Each structure stands twice: as structure tokens, then as C-alpha cells.
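To begin, one chain is listed below as C-alpha cells, in the form predicted alone.
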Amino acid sequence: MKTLIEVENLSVAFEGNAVFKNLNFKINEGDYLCIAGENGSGKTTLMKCILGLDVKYSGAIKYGGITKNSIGWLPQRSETKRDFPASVFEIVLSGFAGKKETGLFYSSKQKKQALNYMETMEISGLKNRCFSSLSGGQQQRVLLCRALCAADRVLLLDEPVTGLDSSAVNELYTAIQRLNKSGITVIMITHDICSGLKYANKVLHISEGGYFFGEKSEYILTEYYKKAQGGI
């Protein structure tokens, strides 16, 4: 299996108090793998890091057949997102932006991949609606397809069912791992292990005290799992 993200010794510490120390893992193709973790742990830290956004750290981040730059982002949700006045069909778009083939415009094979993406997340008739009139989980799906248009082989979802409904949580549930079976690494960044767990097939756990990365089947047999069930 090759190995898209490697994680050597990576430390990161903020006006001399350590976030975490020595984290070592790797991403492979195909992976599904939860970030869990304590408030102020250091998940969005590491997040910002994989990504190259401005964070000093110590250790190595390798990429292997990617770059940091075509690893599709799916931030938290924000009002600002919301309010945004555009259509659906321009925000799945935007995704597109750092890689016109034509100048300004978008080319044809863009806004078919675009349309593509918008039928796999069973979005296609909201294609024309406002991105502001839609449901809180309407729009995370609209910005998932967003994402999928930035990304080469990777998805990073931070919190992506914060505020949604039970019914909401459950398609964005469903929608994410028929991606990572359809092919796309998924790294998502969850206080919901309990259910963000059930597609998963690997865990990193940071906790103040050290660390766990392995496969699911492990990490559940952990203290760091019985710790994360009374609540993260």
C-alpha cells in the first residue's frame, strides 16, 4: 500500500508550552483515519501542519504521488460560509481555483468533474439554488463536493457534522465513506468517535499525556478509547 503522508517526530510547541511532542504515523492510500483527541490537544495544530499553513514545527511531513497543495480541505463550519451569495454550482467550482486550464475560465472537463462530484453527493438538483437557502447539511455536502474538486487523492474534513442534525450527520456519514470507497484517503478530525469511528479504519488519538496512531480494532481495546466514550 503506498504511503501518502509520512509524520517523523513532529513536535509543535506555542510560546514555550508543548501542543505534542514526537508524533509518528503514516497515511496510506485508501485510509480511513479519525483524529480524536481532548480540547486544545492539538488536532487543528496538526491539521494546519499537513496542510503547509503558517505553523512552525519541528519533525518531517513527506508526501508521497501528492503535494500538500492538492489535499482537499473541509474546514468547520462558520457563519461567513453560510451567507456566501453564490450558487451552488460556482462554490463546487471554486474548488478549481488554483488550477484553471484555460485562464479565467473554468474549462469543460472541470465543470463535468464538477457536475460528477454533485451526483456522487446526490446534490445535482440543488445545482442552480442559492448556496445561503440551503440546510446546514446541504451546504456541508456543497462544500464537500468543493473540496473533492481541490483534491487530488486526499480529503482533510475538520469537524465536518459539528451542528448538523441527527438525519444530517447520518448522510454526511454515509457520503464520506462511499468516497473512501470509491478510491479517496479520508483524514477527519472528530470529538464524535463514536460514530465517527464507524467508518474508520485507523485512529490517532493525541492526548496531553502521549499519543496512539494504529488500526480501530486496536485503539478500542485502549484507555484512550474508554477516556474518549466519557467525552472529548
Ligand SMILES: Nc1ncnc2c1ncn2[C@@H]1O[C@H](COP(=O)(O)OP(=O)(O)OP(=O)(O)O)[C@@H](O)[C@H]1O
Given for the second form:
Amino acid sequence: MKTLIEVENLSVAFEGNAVFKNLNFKINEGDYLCIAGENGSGKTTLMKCILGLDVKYSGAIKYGGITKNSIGWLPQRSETKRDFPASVFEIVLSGFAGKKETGLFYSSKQKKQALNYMETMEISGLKNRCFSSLSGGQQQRVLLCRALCAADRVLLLDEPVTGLDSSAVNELYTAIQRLNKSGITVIMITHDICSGLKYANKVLHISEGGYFFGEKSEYILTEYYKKAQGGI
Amino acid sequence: MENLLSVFSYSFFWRALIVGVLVSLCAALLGVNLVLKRYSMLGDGLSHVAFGAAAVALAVGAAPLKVAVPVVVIAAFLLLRISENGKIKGDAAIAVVSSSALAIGVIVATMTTGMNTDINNYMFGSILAVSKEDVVFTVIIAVAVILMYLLFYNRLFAATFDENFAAATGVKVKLYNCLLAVLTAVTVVIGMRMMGALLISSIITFPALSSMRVCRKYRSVTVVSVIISVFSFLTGLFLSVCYDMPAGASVVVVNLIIFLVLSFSGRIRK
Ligand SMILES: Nc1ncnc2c1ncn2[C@@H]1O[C@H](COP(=O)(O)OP(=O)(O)OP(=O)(O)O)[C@@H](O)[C@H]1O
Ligand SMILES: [Mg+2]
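Please give the corresponding structure for the form predicted together with this ligand, as opposed to the form predicted alone shown earlier.
What follows is the whole complex; the chain from before opens it.
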């Protein structure tokens, strides 16, 4: 199987405080990786390192044949801009902005694909609404559709289910599973370990003292899993 | 009215008209992105740097435009780096740089040439001051700005709406930021002659603010900004020719009125 992302001795520290140290793992094509860990354990930071955003790290991240414009990302809910004038459709389509074939206009194929995703996430009716006038959960669905548009090979999701109602959560997991079956690699940060484990084949659990990386079947035997279970 | 008809036969008027329309158009396009990125102070800071550079150039007998363009472009890069860095507060840095440049400009001007009409024109603008060279230069810049918008419209939107997402998914955000800063710098310098260094930044921010009062889509904000900006310029120029009002100040006041009217009507609609 082809290795898409290989992380070697990855360490990150902010102002001298280590977030995590010496992470080593490999993500293969077609994997569905679930990343778990307490608040502040460095899950989002790790994702930003993989995405090549401005985080200073030591160690190495190697990419096997994927470029930035084949990656989709759903950021952790937080700094969405309040008063930005943009319609839902404009934002969903902006998932295609990094693609080579995107020119002055988005192609009709891209538009169709975007509408498809919006259909799945049940937001087609909001197409022309202003993004900032939507509810938190609706905004989350819009940003998820944008991530899906961008994800040709890899999809990274940072706590995708926060703020979604239970039917949206199910739709989301089903949609992601379908994408994964079609060959797209999924990396998902989640606090909802039960559902995460249902679909994932691998788990990365980061905690203060160390980390676990391996198959799902190995993970459920570890202390990490027991602790996370007890925590719920 | 007679003024208005006779003025058509003067070439300075046509030069002012061409440069004014193109500068208004560029300023409106750039302004949408600058305002939405919360970089609107950049235009203000750069205009003061442009004034400082022009005053120093006048004092040493160099061509003001040729000195101001490189100085302001460099300033734009620096201010952008500072804003991106995030450690130093971007707006504070711009405030410091802009007032320092203005202060140096005023001191140099008073010590050498004195605060003559040339200096006054750079501060508050004059439609008589537009040269043939300015026209050529403006057309080139306007073509560059419009091309950038046409070719990279979708990428500019992505980079403006969510810089991190855009960068993560393969949009060259840093490149577009630089392009935006350089084009803003050049637009400020060529607009300064006519609009005035102290007034030019408002034609960058006003149209975007006004259109955001009534539009809820990025595309319509962009289009409406351009319309408002060009309309304000033409109205301001008309006032200036007919009633001998200063052109730059008139354009700003027209922009202000449009902003107030749209804010008011926007409130009623809600
Ligand atoms: N830009 C930054 N500057 C300084 N410290 C930071 C920065 N970003 C993150 N940190 C710190 O790094 C640690 C890990 O943060 P991170 O956001 O990666 O956690 P997380 O695992 O995603 O948590 P959560 O479950 O709450 O999302 C935190 O202690 C945080 O304070
Ligand atoms: Mg996080």
C-alpha cells in the first residue's frame, strides 16, 4: 500500500512549552485515521503541521505524491468571520480555488459536484443565503461541503460534528464513509470516540505523557482507550 | 454649466477624467479585499509615506512619482510583513510609520521649498496636476489590477474569506497578499496627485463599506463598489468644475453621502 503521509520525530513547542514530542506514524492511501486526545493535547496543531500552515516544528513530514491542491480541510470551529459578505454557494465553491483547472469561472462540473455535496448535507436550500446570517450548525455544514470540494485525495476534519444535530451527524459520517470507500484518505479529529472508531481503521491518540498509533483492534486494548471511555 | 462645456476643450480635464476613473476603479477593487482582510489602514499608511517621499523628492529636485513609487512599494512590503507576523500589532505599526513619514515630509518641505502650492497639491490634490506621463502610468496599472481580478477572482476570494484554508488547499496566499500590497501602493501614488495624500485612502475604503451595507454576496459587493466609486468620482469632478470645489474633497464627500444614504436605507430594510 502506498504511504501518503509519513511523520518522523515530529515535535512542536510554543514558547518553550512542548505540546507533543517525537511523533512517528505513517498514513497509507485509503486509510481512515481517527485522532483522539484531551483538550490542548495538540491535535489541531498536528493537523496544521500536516497542512503546512505556519507552525514551527522539528522533525520531518514526507508526502508521497500528494500536493496541497488535492487536500480538503475542515478547520476547528472558531474564527469564522462575522460580517463577511458571501453567499453559501460562493463559499462552498471556494473549496475548488486551489485547483489547477479553476480559472475565471468555476467549471460546470465543479458546480455540479458542489451542488451534490450540498444536497447530501441538506443545505441546497441555503445556496443564495448570506453565510454570516446562518446558524452555527448550518455554517458547519457549509464549511464541510467546502472541504469536500477540495478533497481530491485527502480529507482532514477537525471535530466535524461539533454543533451538528443528530441527523446531520449521521449524514456526515455516512458521507465521509462513502468518500473513504471511493479511495479518499480521511484524517479526523474527534472527541466522539465511539462513532470515530466505528468507521476508522487506525487511531492516533495523543496525550501529555506519550502517544499511541496503530490499528483500531490494538487501540481498544490500551490504557488510553480505557481512560477515554471512563472520561465519557 | 458654461464652465462644464468649456472645460471639455482642455486637455488637462481629459487627463484628469481618465486617471480619475481608472484610479477609482482600481481603488474600489483593491478596497473590497483590503477592507475584508482588515487591512484598510494599509492604504492610509501608504498615502502618508507617498506624501513624505514626494516632498523629499521635490526638495532635492527629483521627479516625485519616480521616487514615491519604489519607496511606497517597499513600505507596503514592510507593513504587510508586520501585519502577517502578528507579534507586533499591524495597525499600530502602520500608524507609527504613516505619521513619521508625514512628519518627515512636512519638515523637509518647510525647510527647503516651503509649503508651496506643489506641496499643497500633494496633500489635498488637484485636477490640474495630472501629466501625460501620469496618464500612461495609470493605464498600465489599471490594466494590471483589472487583469489580476479577472484571472484570480476565485483565488482572491478564497484567500480573503479564509486565508488558512486557502493556503492549506494550494492557493498561493502570500503571493496574492504581496500583489495586493504592491498594486495598492502604486494606486495610492498615482491617485495622490489628484485626490490628495490625505484623502486618497478614503476612496479605497468608502466604496467597499458602502456596498457592504446593501450587498450580501461577494460578487455583488465587488461590482457595486466599482459602480459607487466611479460614480462618486464623476460627481465629485462635476462639482469641482461647476462650483470650483476642490476635486479630491468633493469626491470624498460624495462617497460619504452615498455611505450615509445606503446605511440608512439598509437599516430600514432590516
Ligand atoms: N499559536 C499558538 N501560540 C501559543 N500556543 C498555542 C498556539 N496554538 C496552540 N497553542 C497551544 O498548544 C496546545 C495544543 O493546542 P491545540 O489547539 O493543538 O489542542 P487540541 O488538541 O486541538 O485541543 P482541542 O481539543 O481543545 O481542540 C495548547 O496548550 C495551546 O494553548
Ligand atoms: Mg483542536
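Residue numbers count along the first chain shown, from 1. For clarity, every value in this text was computed on a predicted model and none was experimentally measured.
- Shown are candidates 116, 152, 207, 29; the hinge separating the rigid parts that shift between these two forms corresponds to 152.
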